[in-house]
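In the form predicted alone, a lone chain appears below as structure tokens.
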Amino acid sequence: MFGIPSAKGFDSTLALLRNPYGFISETCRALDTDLFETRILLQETICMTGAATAEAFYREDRLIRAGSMPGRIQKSLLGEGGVQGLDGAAHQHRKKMFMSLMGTERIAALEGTSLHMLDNYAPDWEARNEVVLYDEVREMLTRAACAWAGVPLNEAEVATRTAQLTALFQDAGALGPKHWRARLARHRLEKWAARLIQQVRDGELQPTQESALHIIATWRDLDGELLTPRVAAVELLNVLRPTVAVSVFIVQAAHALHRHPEWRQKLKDDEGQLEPFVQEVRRLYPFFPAVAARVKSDFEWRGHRFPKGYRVLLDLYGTNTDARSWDAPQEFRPERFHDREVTPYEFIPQGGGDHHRNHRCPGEWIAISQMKAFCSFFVNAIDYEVPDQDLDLETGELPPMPKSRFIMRNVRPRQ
């Protein structure tokens, strides 16, 4: 249809749910193509993989984000009215708000807060028989993200906010009760965040001017109007949620250190190895399976017709592990990042293109900074044992992690 090969069957929703990280790339290989047409949730959809299609995907004159995400994702993971659903000048202006939070000093301040949290948590880890790393890091990052963003967080609500923020990214793609738990968490978090926004506007709260809470509460869109409290709440959660979600990358990094122990010594000997190591974790370990857009108006690309209104899914994980871009793509080789200039379309763990103009996640720098800080702590500040446990990644989950959530035992200060 329209010169684009078609996947087998009437609708591919179940196939995608069963294999979220492999469905698009595997279907493309079977059809000997970079893209194919199918239905997802009964809607006509074009699925694409690879750096060339990624570059086409980020042509904003052809593809837009408005109305592209399924409602169940909008009402759980992303919220409604946020930057992810904007296009053109409105998107670029709102993106400036987020980019203003990503200065070197601000990212370093968040890293320092997380390291302080690690120093505070480590003695408790030493006193316990074992710790579940994912649970510990989620709580730490909830505390750190709120402190950094200027969001007051009472001790009594730490566990609740941690669970709610986790539900947004961990349960959004689930079916049944877990998905509804994510939607309930979204509802409660938006009410909480909207109250904070209003308190700043009323002068009851006075966070620092460089904080996310102050910047979002006082931001004016292109029409010169303040964001509505609900939209401002969505955007505040677009700072807190992704920061807590870095806990997944951190657990995956700990998993990589365990599976590739030679890298522990390399990281101890040379701090300059930290960034290649965490970049390889971000490349090889699955996180988000795909991103969505919608065809703005009919166009042709390499002889293929894209009809107006079609949803387009870009395969993130398949692009990050595409053999046309990466040698031995399924092997863990951090050294590949030493002397390679990576294009913004072949390495897209958090979206592709330009951070300022496109929908590439500005929180990417926070993810890298936090992963480097935690990895450095794991190899330089503490020793620990990894007991027998099921460390296979659950690739049917979104995002995939070991069932055990990575258990550490006999944690002790490094001598």
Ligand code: HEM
The other form holds:
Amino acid sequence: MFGIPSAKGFDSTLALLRNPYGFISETCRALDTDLFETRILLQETICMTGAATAEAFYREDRLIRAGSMPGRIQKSLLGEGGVQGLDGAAHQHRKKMFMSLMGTERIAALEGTSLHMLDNYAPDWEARNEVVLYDEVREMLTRAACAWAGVPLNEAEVATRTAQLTALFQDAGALGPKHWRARLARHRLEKWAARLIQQVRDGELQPTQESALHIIATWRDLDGELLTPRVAAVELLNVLRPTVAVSVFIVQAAHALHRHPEWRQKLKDDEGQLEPFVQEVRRLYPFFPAVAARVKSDFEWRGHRFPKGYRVLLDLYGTNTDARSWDAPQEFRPERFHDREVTPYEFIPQGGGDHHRNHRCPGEWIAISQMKAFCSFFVNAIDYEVPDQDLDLETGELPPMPKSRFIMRNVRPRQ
Ligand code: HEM
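What I would like now is the form predicted together with protoporphyrin IX containing FE, since the data block earlier showed the form predicted alone; can you produce it?
What follows is the entire complex, opening with the chain shown before.
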């Protein structure tokens, strides 16, 4: 049996914070390995990258999620008691609730709602000299997500809920006041969402049967009990927050269209190119750096010993850009998806493995369909200019966005 190689130094927390998308893969390359041991937040941690390690990571009989997330991420981004921290039968049962929201018709309904929003917003964009795309899309997706989920949202609330839902994914990983802003946003959103759940249970609100609000408010866990209002609130936010977060992918897609203008014409000529284009954005633009689990009991993998209780981090970004799986991995080449079946372990921007059995993101179809709808709108429905601005991705931020948030000027309908 071989020991797992160790990273230099006593603790790698700072190195990871400084370089969240490169630390694991670069350390692996330096050590000529695909996994190594270190300490993160003073805890023994095994970091891994690449498709083979992803396959090992999604062995849920060996690696569990309970207690794997740092408390500060739970108190801001994820909330407590939600599906992310469940294991085994309890996880699979709760996951059914999310998967039941993802039927083809429901995904199409959300896409239709967003397209309707775009039609409503476009005349206003035309009337203004400039628009900041990220701000517009976040607000549109807040409206669309709430409408689709059966959540009432009056006009006076839109700006506040948009800002709060954004704080959950944009400020959670930050240090200092931004992080506290995310925690405050979570506190307020959970109170709001718990009240909605209670109103449905009391018959004061009657969202449609297929809406997320109805399904979550009436879901029963394996013990036959309704979710507590607080846990149901966490799960409702597990639908609203990430749907608004798709705005990041949409801005990244607009950025890719700008940096690779030849793709505008390709997308116009052939809508079959939309899917490879958005898949390449999801592969190459950084979003979530890694996911975490914990070793359930000692096991061996390829001769390496994984001791019980160790935290394990799987490098998502490094796996999506691993030269062992992808030719010229740092080049933007949507055509690589034309004739390629990807395994559930080499292309993992939203986690890997099986959607039903593992913790893989149930929202992948939403992300893909929303990105396609917005890209199609950008190339077929409007013309716009992209004025000089700082379009470098701000890698000190999680997720990285262009500093300018992508300004569009002189938006007009396509003739
Ligand atoms: C913005 C684009 C999105 C990204 C980058 C993203 C990313 C992720 C990642 C990395 C995971 C963890 C996978 C793992 O632990 O193995 C995850 C899980 C999850 N995502 Fe997403 N996601 C996105 C959109 C969505 C959407 C639109 C929804 C729902 C409407 C959603 C709901 C969830 C839920 C409920 C989980 C927990 C699943 C489980 O623990 O079984 N996500 N997502």
